[in-house]
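Below, in structure tokens: the form predicted on its own, a single chain.
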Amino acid sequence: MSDNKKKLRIGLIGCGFMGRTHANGYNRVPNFFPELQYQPVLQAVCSRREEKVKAFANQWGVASYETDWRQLIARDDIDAVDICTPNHLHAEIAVAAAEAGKMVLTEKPLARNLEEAKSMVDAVSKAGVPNTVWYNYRRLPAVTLAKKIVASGKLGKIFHYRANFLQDWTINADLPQGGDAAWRMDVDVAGSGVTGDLLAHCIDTAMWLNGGITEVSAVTETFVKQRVHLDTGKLQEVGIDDACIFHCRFANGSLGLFESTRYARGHKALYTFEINGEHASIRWDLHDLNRLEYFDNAVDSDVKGWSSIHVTNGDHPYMEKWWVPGLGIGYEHSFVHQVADFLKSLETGEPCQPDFKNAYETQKVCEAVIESAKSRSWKGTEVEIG
């Protein structure tokens, strides 16, 4: 590490999947984002079974691990607390690392609830600590790109926001709730199923490029009622939603269209959008994510059409920090923005967006939409737009 540079002591708390995503954007970022005065340092990782985290340590480069979190936020060689772990941890943790004066870093969604949620933005207030949440599809070139051109009002009026996010793994009634590898079925421990886990990503991307949504009228099923719980052994009512479709009102008087599911066979991580505007649309497959489509309607009737944007010059966001034009980049790389932002917020004294007041409001949306659902009736978000 070179002398000049300082260093933010990262404590990890969790070591799966989402725990390897965020250690390599730690590792990554001195490589490729060398002008930056912080330099992130992988001080502890920590998870409950020793073995596991043992290893992960080892593997990732890690300098220490702990089997108990309260031990790695109590530790004053760590700077920053980057939460990894289920979704019913979220908060007892942020709270804590808050108050202990960590900065926080949280995976999505914030919470499990808007009382958890509304406990985080507190705490981090409190404290005065930098905080953000890993909406990591903001920092895909591409989605990038999608929002400086909404903003440049290349699209003029925005009539149409539609987005959809389909996968199929539980379509299998034996397959259990609970446990380490299947708490996304368990509502006690998610807080919601497609809703929190996949929506919210579309919900957050529709709002930073579209605005607030002010309203929303949803519809949900849970296909298998019940399942096995890995905890008791027992077969138990299923809590959370396996699929979610929803329109809504934004507060430019657009109209949108969601929809989530996990019962798409053949779809494993389809996540789409397109806006359609009075004088242009865009739209964007995470499948081909280095690529966002353009259609312009000023363009000579006799050429006019859907126009295909390879997100791969130097001049597009954050590809001068790769490769060469035509040679694209993948899902990993969204982790590695997000932590050189981050770390370039540490400089410039501004939050690292979204921040936890930020992704409250998404929190919000999620919220309505599942009470929607429940009530069969419109629910008003309370979104605070601006």
The other form holds:
Number of protein chains: 4
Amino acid sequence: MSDNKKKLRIGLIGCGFMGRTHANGYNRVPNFFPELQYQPVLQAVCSRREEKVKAFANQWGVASYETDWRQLIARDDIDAVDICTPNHLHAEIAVAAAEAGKMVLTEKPLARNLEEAKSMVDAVSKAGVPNTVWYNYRRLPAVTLAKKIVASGKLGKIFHYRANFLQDWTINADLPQGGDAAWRMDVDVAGSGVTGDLLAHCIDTAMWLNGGITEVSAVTETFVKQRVHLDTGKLQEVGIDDACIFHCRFANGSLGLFESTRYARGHKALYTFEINGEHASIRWDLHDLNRLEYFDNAVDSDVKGWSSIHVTNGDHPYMEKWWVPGLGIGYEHSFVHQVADFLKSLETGEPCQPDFKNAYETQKVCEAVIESAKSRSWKGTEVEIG
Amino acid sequence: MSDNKKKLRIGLIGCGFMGRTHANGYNRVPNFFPELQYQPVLQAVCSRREEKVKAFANQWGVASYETDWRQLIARDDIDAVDICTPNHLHAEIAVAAAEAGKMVLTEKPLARNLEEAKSMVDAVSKAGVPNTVWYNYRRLPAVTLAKKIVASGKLGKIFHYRANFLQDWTINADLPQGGDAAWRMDVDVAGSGVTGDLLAHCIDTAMWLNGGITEVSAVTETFVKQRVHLDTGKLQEVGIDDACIFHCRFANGSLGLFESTRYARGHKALYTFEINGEHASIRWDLHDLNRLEYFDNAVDSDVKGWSSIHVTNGDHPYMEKWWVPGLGIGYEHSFVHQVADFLKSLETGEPCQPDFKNAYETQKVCEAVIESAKSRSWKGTEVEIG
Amino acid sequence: MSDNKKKLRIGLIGCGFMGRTHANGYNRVPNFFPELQYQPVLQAVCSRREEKVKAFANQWGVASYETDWRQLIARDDIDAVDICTPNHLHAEIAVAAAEAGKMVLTEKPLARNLEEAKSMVDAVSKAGVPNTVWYNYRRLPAVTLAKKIVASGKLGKIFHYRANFLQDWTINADLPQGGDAAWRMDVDVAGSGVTGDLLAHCIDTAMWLNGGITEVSAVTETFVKQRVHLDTGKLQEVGIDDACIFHCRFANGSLGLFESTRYARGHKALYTFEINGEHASIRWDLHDLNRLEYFDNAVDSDVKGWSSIHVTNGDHPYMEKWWVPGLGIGYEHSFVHQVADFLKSLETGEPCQPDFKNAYETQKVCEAVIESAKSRSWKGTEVEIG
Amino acid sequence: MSDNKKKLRIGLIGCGFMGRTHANGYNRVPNFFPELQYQPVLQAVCSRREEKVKAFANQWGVASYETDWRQLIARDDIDAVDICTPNHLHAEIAVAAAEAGKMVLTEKPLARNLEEAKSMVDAVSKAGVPNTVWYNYRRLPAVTLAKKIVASGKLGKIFHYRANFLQDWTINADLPQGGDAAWRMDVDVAGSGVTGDLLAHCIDTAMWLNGGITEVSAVTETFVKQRVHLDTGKLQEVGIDDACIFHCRFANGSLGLFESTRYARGHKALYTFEINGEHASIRWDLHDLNRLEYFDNAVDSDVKGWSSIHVTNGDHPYMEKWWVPGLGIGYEHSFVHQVADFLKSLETGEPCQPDFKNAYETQKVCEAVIESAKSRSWKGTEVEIG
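Other form of same protein, the form predicted together with a further copy of the same chain, not the form predicted on its own:
Shown next: the complete complex, the earlier chain at its head.
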């Protein structure tokens, strides 16, 4: 690797599923984005369990490890702290990292709730440190292309936005909650169920593509009411939402519709969105992540139809970095792209979006959704995006 | 045609789009359902405009015509009155027909509102005449197959039902409202916009497949607020809903999600539904009406996937009547099937579903949806389906 | 029905699957093509088995029946003879009909072999009678749209044409050959297997869209070598081709590739074709017969893709006759369209294509294919289409 | 990285498109296959152009570089030579490497022709060095799953195998031939056109899944007859095949059909294959590389259909190494898997298939195809696979 690059020494906290996607992102960027001035270095990784963190460090080529995240933050040889822990630790770690003058990268959702999120925005703002949240789907080439098309104005006035994120992995009353393996099922750790885990992605993409959501009307459901908690071994009430549906209004006058569930048999990770505009429409599906579908009403009437764009050409977003037309990339590449864009942002001084401030707006919508479902009424979001 | 068949003399009121689909249904049944004891005869057709009704009678082989529907009802040689008029006339004609002792068939939605609908149910009930409503999509083979699969119990406990009906034909501020051509845009004639026109279909199918909807939370939107009225030539407020979204709860504990709009650029008649059960899921799309998609979780893990069933085999619903495997049928066949089933119901004495009583339950949901949107709150439906 | 129409009195010979599709075509045309000057009348139907032909006449509203096709041809009240018999009778009946001065319509393939086909072309030519062959797929709206696009020159120079017709209904060694039910398996009756039954369709469409095929190189296979013959009750050698593949050259310099089989498990009637031109490509699939896929290289690079055209708009071929955008039609409509076009051809005096002369060119290719497979060498076709 | 791993020091020759895919493969394996005993080390890379090879080494973290491949082979610190050069150098380098006692990995096709290929097989055989050829598509999870299904016997007797590989990147008469950029267009360097470049992949997969191809009948075409040669600057005859079609017989009695072209407008890299067996069928498409379609005739008749398997579960081939169900991987992963399998083969002593010997069989079919096209006759392949 090049010696004339600036090193960005990463301290990774958490070595679960997201720890792996991030580590892979850092490791691959130098091979595919050689033009960047910064080069990420996996300096340290942290997890409470020494056995696990040691194996992780060994596997991913991380130079050292810690078992206490405060130790990691205290180290001088760390430039940026990357938070891949369960949600309940995001705020505490992020605030501490910012106060220590580190750059902060956090997995989504920003936090368990708006209050925690606010403390994080304030901390990075006060510290003036670069920060970003891993709403990674923005950086799949087909999704970035959607943004480009929307930004071009080709769609005209927008009437509808709809998105869903459907899974089926919790359709089993015997699945536990809590612990390392099932913290997403534990409301105290996760903050919410599908709302923060899945809809947060949909909301982030939606407001990026279509502007602010102003008010929401939601319903949630918990199909299995009690599950054994791994920490206590006891059957305990389930506090998360297994499913959440909401409709909403956007600031631009369009109607929105969102649904997420972990009880949609047959769907593993069906994140789809569709935008219907006056002149054109767009839709996308995570299960076919290299494709974008596009309907252009300006095409001659008799040959007009939904076009399936295989987003693998050199002139498609990010694709000049990869292979040749027709050869698709995968899920993990979205993280590689976010690493690259974060490094680039250090060169330009422009925030790498979504930064904490932007992710805070998404958090507002999540909070309003949960409140709306509880109160069975419409809720304003106070989102500050036009 | 066979002389030993009982003739069912039809009086068709209205000769627009639906008049054509019904006339075709009556004309084709004898060729494809020779086993039926009843044979429909197009005895009379009625429309206010003589020129038009005469041409219709000539084209479709109708024996006579009328220009006043009361005259048609008064005739002795009519056994069944089939109402294909705009919605505002359904109740008045149906009640008069029932009082005259005629069987009554009505296009959907049953009526403009619940009050009208009630009068119709009462009238046919009092008269004791056979009656049915043309929620024709139930009788597309793929949809009937969905019903068969649901009824088999293969899906297990149901968690989610979702449906939409997306169109794009009114994205044009210059489109008028009212008159013969645009009565669907005139709230006084149509009763509502997409709710009665499109969602009524979705609700009918949904409650047939998944039982009663108990409460709803809706939002509607009218994107173009004023349109020229063809009767007055003046710009008038638009009273219909251009778009309607609602989520709901079913009596069986599942969550429902419905959306309809005429502003979804690129979709002509995208009626889709999906049911997610514990063990299996089903989905369907009117744009590919001969297919049903099915996910069966019991399949071996490594080859499990969504199966695309081309519903064209001899053992698929209705298909032994048509061609050979692989050769699809079209939209119009749903009406042929409904005629056949109505005739069969006269043999068996069992009502041809949905009858007025059943369609009244659908009307309750439509009414609750409109009210919910107006009041921005949840509404109970008082549906009497389990 | 209108009195001021000219009656075209049809004598239908054969009342199997094709007898039904044709009868339906005649019965429906008056309802959907009221502007035509001619009106078909099902005057007589003929089949050797009285029970069957009587039931058919009753079901389809045919005025009379015969059990000897010579009697039918001899009748004065028949204007046009429509041949729906197994292939071995096409030539004899067609020649007799032409000699009797009747118009002649024949199911495909024109005949069992080129010699028979030649006699038919000569007969109708000598008699000067209108004639047509039911290569019905030309008249599915999506296929007709393909022709329109090709004719517009949008594709530029053509490089490739490929088609296949895949079925799976004979994968069963216990299936018999011969008799009424399985005459398609009997080479003496059918002339050939998939070549005449299925590839003939593909070749007809191909030469219509892409011009003459000049030479072919083929392989055929008979997977089950012996089957019980229904006429003899004995196990006899199977003479038909179960599968046939050939590549070829077109007069325009493009390469062609064709495959057909009845041993493609999972495919019921998968007729697909694709044309690749310099500037654009087209593909179609009978299993989704209302769609045409189109790739236009002139579209902006980043949104370029295969477009799925739902061929159901009023400005699509034949579709103004049917319903509204988004509502598909079926297989049988191709026959309705061919009846309408034949009637129209009587008005204009232009042959209804493919006429016998044109279908004779298709027969040349079929014959060359069978010969090529036998001799394991390339064969010229002597096709006289540019 | 782990110190207790055995290092496998790679010398990479060639740093074009394939040099990148291989380098990425070596770099990623340690992160995803930590259980392997061997760890690849990018020890040296070689290319004639110093500027280019230096940049490559820098970007991919290669420890050193050479500009003469003989120097690289002569080095003591290289365990395995990986050949990513244009085809004309495969044989010479491979033979030299084997003679020097190095393991040899070669990009496909094995060589320009059978004679060269033979020398390579002999060399590695004589030297007794591990060897493999990068027919990478075998190692996409969906393709490996296809192999697993075939091997299970679920398909029963096989009737048909078909594959194509369609591209459109050379539809431009101004494209040159030869030089670094366009060596695939130069027959002296490439050996052949689509036959060696694309069909070789299809043939490798086909014989892996369906056994040996015994005889072929082919046609080739060169649409643009002359192109400027980059080495001479002159318009020279084009010797490669732009398109190639062949049908064939497999040793198991099934029929095969193959097509490849670079003139199929709208297709970038459409590699598809389909196998039709007595009981089940399989198909796959490189444009949707995470999916496998499967038709199982044993499923209940009314819900039988083609199943779309999203091959992203933990129990799918290779997928436990990656993310979670529903999240796809990309083209490049096939190379990562081949590196992992090659390393594994060093542990087990079993050859990493396809080895040179196996790839030689594929070369036989390629040679027979080219000869068949030239002689316009069937050619036996003498393939020694059952």
